[in-house]
Amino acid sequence: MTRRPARLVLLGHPVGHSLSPTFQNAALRAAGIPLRYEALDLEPADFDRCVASLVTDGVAGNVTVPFKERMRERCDHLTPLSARVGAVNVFWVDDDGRLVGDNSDVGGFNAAVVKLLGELPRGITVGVLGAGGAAAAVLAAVESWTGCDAHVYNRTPERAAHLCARFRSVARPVDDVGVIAGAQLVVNATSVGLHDDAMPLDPALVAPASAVLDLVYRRGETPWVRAVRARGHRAHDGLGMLIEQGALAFETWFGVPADRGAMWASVRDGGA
């Protein structure tokens, strides 16, 4: 993109708790860029308003639950990314004043997936639990591994089988969550223990030599990914992913890389 944001913005519900505006400015800081990135919280029914009214200011931002998919429809131009996963959590306005969205939870999926197991992942089978766009950006990161494919768990299993449709030459829905505890990979793509300490999966149940990876973040890491090390599993929570994700659209918003030191070192000591 070329034309720089008026603003940057982070837009979902509840965003109370949200990392990004802390590493976001501090990658503002970090590039000597004069915005600052803010938080959102809007109520559904105010969400075609305000985007209205962000198109018309030129604001750029982000997208987390409940209006990823949302935000898919409103754009008017998809990356070709975004456009697989069928969400949006990335956007601008172009030189033409189109909204544009786009895609970096998975490349963020990507990163961590990393980051965990020391490279990128081949001829292993995911267990993936919810069908929402997360769910989506796993699904379509495991496409472009070698060799890998995908079972996909959801408490309504019509949502399960409607994604796995979308994905079906990796991806496939059970009905059985036992069937996920045992994948290699483990990945909790739901927002269970985001706001509280239930857990998207009994601990007891993860097979003993699978990894964890719960894109739910907290600080100090959720009770389920602290649960499921303590019984010996390699296991990381969704910060890293997150910080990924919000790099990759820095570098998309402004054309410069970001300091992905600078971010993680606000994340540490709670900066603001």
Ligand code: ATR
Second form
Amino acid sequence: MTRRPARLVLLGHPVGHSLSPTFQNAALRAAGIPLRYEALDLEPADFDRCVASLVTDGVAGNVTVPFKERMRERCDHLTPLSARVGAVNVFWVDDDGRLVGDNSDVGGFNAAVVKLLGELPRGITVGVLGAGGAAAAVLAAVESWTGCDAHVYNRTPERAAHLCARFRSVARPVDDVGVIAGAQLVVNATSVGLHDDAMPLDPALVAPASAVLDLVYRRGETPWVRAVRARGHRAHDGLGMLIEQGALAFETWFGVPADRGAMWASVRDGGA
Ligand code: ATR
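To test you: the structure above is the form predicted on its own. What is the structure of the form predicted together with the named molecule?
So here's everything in the complex, that chain up top.
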């Protein structure tokens, strides 16, 4: 993109819990860019009207639950990756006034995997819990890895079958969660654990050598991450993916590197 955004916003509902304003404002300060990033809590009925006025005003930003698919439908142009995932989490208005949608969740997930495993995996099977937008981003990442495939388990099996059909070269639905637990990398792409201490998979089932990535983030880590780590697994929660998708979005909007150190420090410090 070439035009600097007039404003930066996060569109979601609810957004009160979001850390994005904290680390995006830290990145803006570190880069000396005189803009504020603000969260907009949008009633679904207000979404279309709000997006129309953001386009008129040349605003850029992020999109979170529950609007990532709606934003994809609303965009005038999609990057190939956001079209592949079927969800937009980054948007901006280009020089021709077109609303452009992108997806940095895939890059965020790749970075989180590298942080967990030291490198992108080759020739492994990934066990994916969930079949929504987050799971689609995981499968788009797996599709780009060398010699890897995925098993997908979901509470609603039809959604798993539907998602795997979109990623048929790498993904297969399974109806036994034990298959997921035996994968070399186990990923929670459901929202289980976001609001309470529920766990997406019994920690005792996870195979001894498996690494675990929970895409859910909660202050102090999720109970599931703590439980599987206590059993000796390498395990991270969703904070790394969250910050990296934000850093990638920042770099798309401004064309300058995002100060990841400042972003991490801002959330460790409890927010600005
Ligand atoms: P996102 O875009 O964050 O992936 P989503 O599309 O609403 O959000 O998907 C949420 C995922 O979490 C789905 O896989 C959902 O399962 P269903 O397809 O059966 O709804 C899963 N999920 C949410 N709550 C769950 C629960 N209590 N137990 C198991 N899976 C759950």
